[in-house]
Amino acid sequence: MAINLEKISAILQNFVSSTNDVQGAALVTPDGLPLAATLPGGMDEERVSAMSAAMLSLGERIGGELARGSIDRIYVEGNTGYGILTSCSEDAVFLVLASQAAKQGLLLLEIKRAVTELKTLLQ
């Protein structure tokens, strides 16, 4: 079954247009390969997945070094926002960039809520 971009494309848009605080989304492959986009303006898309799949790839080491188990997701906090990185299946990773007001607890809702629906297009 092929994977619907454009279907992906508007849940990242809708995602990211009616989340509070949220700035910009991405669904990358683990090869750091862009599946789609929604980031803010000058950032570059093919660059933005190449670093989360470096940051996925650090996490799973670690997470295997430390005797952690499989990674469900990677944060990165600084002071200006948040960059997380949520395991959509084995073939994407869920991308959501926010700035420091997002409340985390809404946002991690949020992040299930869409991870659930891309779950449904990537299978």
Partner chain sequence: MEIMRLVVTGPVGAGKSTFIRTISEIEVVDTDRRATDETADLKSSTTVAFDFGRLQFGPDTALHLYGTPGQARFDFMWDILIRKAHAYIMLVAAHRPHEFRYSRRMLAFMRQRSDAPVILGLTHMDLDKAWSQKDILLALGYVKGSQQPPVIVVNPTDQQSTTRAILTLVQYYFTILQAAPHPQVYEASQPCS
The other form holds:
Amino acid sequence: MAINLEKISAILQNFVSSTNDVQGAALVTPDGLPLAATLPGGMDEERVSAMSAAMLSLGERIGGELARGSIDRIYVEGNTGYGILTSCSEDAVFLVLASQAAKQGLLLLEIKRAVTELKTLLQ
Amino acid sequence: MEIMRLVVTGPVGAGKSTFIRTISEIEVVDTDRRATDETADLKSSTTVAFDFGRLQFGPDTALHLYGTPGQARFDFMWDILIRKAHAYIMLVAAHRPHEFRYSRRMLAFMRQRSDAPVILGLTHMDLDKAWSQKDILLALGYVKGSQQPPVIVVNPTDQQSTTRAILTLVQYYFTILQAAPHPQVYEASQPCS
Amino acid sequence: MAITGHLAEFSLAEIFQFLEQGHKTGLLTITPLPEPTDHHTSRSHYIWFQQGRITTAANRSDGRGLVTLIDKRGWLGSHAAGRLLKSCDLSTPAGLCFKSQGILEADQLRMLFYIQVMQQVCALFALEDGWFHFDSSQKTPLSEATGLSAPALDVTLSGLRALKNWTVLEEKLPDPNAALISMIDGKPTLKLKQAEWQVWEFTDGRTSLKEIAKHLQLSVRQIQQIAFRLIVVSLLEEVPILKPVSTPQPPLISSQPPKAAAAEATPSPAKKLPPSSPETVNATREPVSQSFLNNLMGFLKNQA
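To test you: the structure above is the form predicted on its own. What is the structure of the form predicted together with its partner chain?
The complete assembly is shown below, putting the previous chain first.
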């Protein structure tokens, strides 16, 4: 079945505009190609996708070799914000960029909801 | 522990991951993912971060091998890996002339970020469509009069062949080191004034 | 050794650059794909090189291309060129023979060469695909030669300037985010067009193609095409712009309470990761010791 990219894009857009302090989101393939993205200006979709894939694959390696199990989430915390990678299905990775002001608990909850929604579209 | 870091780079499908898997004594840390781009025509999976292999040859001495992804969208990984490399080998498939220009760009990228010694490893030289070594160098931009890197024909699936390639690279690093002392060594020997 | 391949993979411009830089002598055959079904159209095109220069070109292999061109002009009366050719010495190009006998003027030779090479070869840049074959054992046939020759790069420049449909070269075009550096000392000696000169002025290794486009008020696509032309005639090369992996934002101290700003200024070393320094080349690479290398080489020699 064809993946409904339009719907996926709509979910991302909605997620970015309706969640407080979220600056961007992208859904990418595990080999680093963009499926859909809503990113802050100046960020290159292809580059963001490739970086997400590289990060997730390394995370999964760490999970495996250092006995952390399968990876749900990778968290990058900088002094101006967060980058959070969530495994979405076998075929996609969900990246969220949020500002420093974001409330983490709330953010994770929103991500969880978006991922559930995205998963049904990716099946 | 003293470690030498070597990078194996080159376009998609040149044989980088295979090379590292063949020579490494440990199970290679790979970051392969199923390919969904045009790479899929060539092979089913592709490296997205790096491959890592190791050769330990003494109690405190080891060779670390890093393989880069081939696609330009992972150029940040090229950047990360090349900066720490003592030397690197660029693998080029001799029978795919359409990749020569891409290889040339890759070399320019690496050279801009690192002055580490480089050698060229030509793969698939046994195929009918393979170009000659001389012609490949020319197509990669090494014209008459320019300094040419050492070139070795390599079969990434063959253990002896990959070992010879690594030996060539290490020997080349050695001669370069002999010819021009590293600036850091030179600075260290300067008296403080 | 013969070199073969498909134009879709190794473009005509790249072949010419390769043959010029390698000072190659031989015959380049181009067969368009899919092959023309029309029987009046010749199947292949032939271009002869000598020391990297194009000496002549024809769309027939019987050695009668030049005399046919002369006949078409009607300069010598019908079929006279072929007869006259027979009286020519077999060691000089046909064109020079005609000239020394006073049959053709230098101007006429130049015109013939222009039609042979510039017109016929330039049209080949528009081929979507084709099969190429370079045979270095074939010398320029004297019956096709005017005695004139042109650097392959001149032909490339003209051919690519006239090219309308760039889809075949799409993936060969330089990256819009890359910059350009010069591959020659001083200024180019090739005759460049105004826009090409303007792009040439930006070969500083810092200005991206996108920015050049903005400066010159041309589209990025146009700049990519101009840059590609200058790259395949060996004037330029594209280089990636050395940029930090991330551009850290300057902290907005004025908008922060003084306490937070102070805390920001003195980070506890345990918590904060040291920033990597992408600008410094080889900062983290210490040379390997001599004894290490000796051991390693001994080890590898045993293995190989």
